[in-house]
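Take a look at this one chain, the form predicted on its own, written out in structure tokens.
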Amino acid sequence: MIFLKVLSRVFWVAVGCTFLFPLYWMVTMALKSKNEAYANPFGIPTSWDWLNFGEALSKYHFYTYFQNSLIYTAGTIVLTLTTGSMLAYCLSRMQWRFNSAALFYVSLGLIVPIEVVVIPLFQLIKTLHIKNSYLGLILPYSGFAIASCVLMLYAFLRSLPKELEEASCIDGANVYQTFFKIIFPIVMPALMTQCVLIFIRIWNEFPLAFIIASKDQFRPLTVGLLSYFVNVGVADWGLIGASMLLSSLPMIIVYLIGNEKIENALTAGAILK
């Protein structure tokens, strides 16, 4: 018993390393010569090059990428959270004709991938001609998104007494003071949690901104990198550590910074079934 107990302890460790070295072998490739890049390549560095970063944000348009990455993710939020958290206060809080139907239409968002409407969303796009602008990736990251914000913020505000709305409604506030002063700063911590969740989502995307962003300055930094490498090539992976290990460091501290609300949004969601 104790030598299974044993044994599973140090497969789960040795599960866990295996997620953790593609990090560990960024961060060290990111710190090496050129050189020892080849002869030492999953080694920890013998003495640390701190010029790649520098040469990675010269030669690789970081700035423009990241301007990029930043304005997609920040619109996204805002327009996600915004307008999911008011369809899923009518959804929860209203009662109307067809409330049933609208929440089943929006959970199909949840089983629809990105990849199997890319092309009629390509055309739908063109013929916007939004194309090559930063409405073009906000408006389809913000569709996809808006299933899980609208569901989530759906059973959180189910869980609210129906007094709230009656004691603001006897104190004269409309449908909308009702929900911005009231509801609003009440759903703030699920309203986080969605947050952190579609940050980490929108900043790693990279179909759909590889077919929809093709001129570079609307490139995130997902598909510069991509880009970046073609041109390096595999001549000094010290060089696309650096590039790596800059594109990744927004999403990492981010993670480590609400990683606990995600935590809690699972356990939440797991009570909830």
Contents of the next structure:
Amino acid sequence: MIFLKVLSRVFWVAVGCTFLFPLYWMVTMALKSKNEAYANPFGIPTSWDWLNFGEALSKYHFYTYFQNSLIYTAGTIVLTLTTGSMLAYCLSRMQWRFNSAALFYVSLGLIVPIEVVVIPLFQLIKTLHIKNSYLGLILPYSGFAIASCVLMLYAFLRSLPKELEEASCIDGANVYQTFFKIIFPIVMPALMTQCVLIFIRIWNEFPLAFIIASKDQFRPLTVGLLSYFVNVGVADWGLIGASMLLSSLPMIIVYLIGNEKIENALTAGAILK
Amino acid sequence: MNKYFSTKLSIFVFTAPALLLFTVFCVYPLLPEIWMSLHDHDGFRNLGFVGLDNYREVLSTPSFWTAHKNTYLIVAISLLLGLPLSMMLSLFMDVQTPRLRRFFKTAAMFPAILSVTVVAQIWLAFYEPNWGLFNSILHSIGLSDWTHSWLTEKKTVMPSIGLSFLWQYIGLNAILFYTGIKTIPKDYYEAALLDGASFAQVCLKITIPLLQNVIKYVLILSTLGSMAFYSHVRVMTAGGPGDTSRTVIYQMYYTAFDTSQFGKGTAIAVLFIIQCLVISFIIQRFVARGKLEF
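Follow the form predicted on its own with the form predicted together with the partner chain, if you could.
The next block holds the full complex; its first chain is the one shown before.
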């Protein structure tokens, strides 16, 4: 019995290590010279070669892509959270005839995956003349993120007592002041959760960005990295390793700092239902 | 107070931006999608109404059926293999020391936060026929006959891509299950232990039945996620060799953007949306219907 227990533990720890293996592999690959990458693709490098990073930085437009990813993600977060929280507030607090209808309408957004409307979205964005601008991706991303944002904030706001708003109402604040000065800070935890969720989703989004951001100067990291891989071909895995590590580093740092927050955010949906 | 706040203007200001964004970019595109699927459209010009011809032609294309076979293979892999593995992983996490569990959770979620491009490229290196990880291991343990050129052989390409997808999301699903397990009251376990139940009995009779809401959530998430499987294929094989590794979404992209047949592309999309709706309806209707209180 004890033997079985030890065996199963060893097995699962091995499984855990396979999840971390890519990190090890990216780091070691990035430090290998071109020849060593072929001779010893999965071992520890015999000599450390930092040249890959310099070369990757000069050929791979890391800064541009990084900046674009940041703009897309931040833009989507700001737009979704402000508009989404306002709608959720109205649905949970204000007296409006169409409250439940609007809630149902928004929840439909959870069923449609963004991939299936890529073709009409592509046409729409061309018609609106925002194809070669940051708005071309930020607006559709926000449109698709709003459904889950509104539903989550709605659940959160409904559980909040109304006394605070009544107090501010008596003090003569209008609805905008009440919302931005009192409600906004209170729903911060829920907003942070949404922030994390949208960050992970948009930072790694691929299918839509691949079509819409066709100009190199507007490509985010995910798409830019692919076009770089295509350029390098399979000739130089050291370079590929370095560019992969560079592209993943921002996300890895964010994850290491806030992994418990990220975990809570990702699992929030599972318990809410 | 509610009356005081709810003027026509304030309701408009609070609802209009979100509803507008949602309607224009998430709901409205469905209309041109249906409209376009009934027309001959090359991406720039509408070449006339063709009725259901697009659908007829799409349905008679062999690639369309290959794509469906591949997509549902991925769905099957992630449901029949992925979910049980994730469940076992989460049950295992539950009985570990807190430190080991911490390591495990951090490690398990790591692949899910990496971008698809990076993950797919890593697996490209694992499957590389000459020096890749799998073939090297097979050579070194004397099973050279089992080596394959994984991503260029018709037989192995789809399961290989599926494995990379499976690996990326097993850990995340395990953590979702584990969060559910933590919300089950401890009394149930104590009672079971007093009655002398074994670990397997506890899992089958207590944990899994009480977890059904979370299971349903993960089921919907991974079914719809694997239905829309596309990015890994794009990076790893670009649908090749030939059309053997195309999924439905890939076939849609290919038809619209690579061959400029937007009408047929949208026809594929419409057929696909119908499948998504039917499948999520089936899950909603038949899985975990009873509400559990504990």
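Positions refer to the first chain, counted from 1. As the structure is a prediction and not an experimental result, all values here were calculated from the model.
Participant: Given that two rigid parts of the chain turn against each other between the two forms, choose the hinge position from 173, 67, 197, 29.
Facilitator: Among the listed options, 67 lies at the hinge between the two forms.
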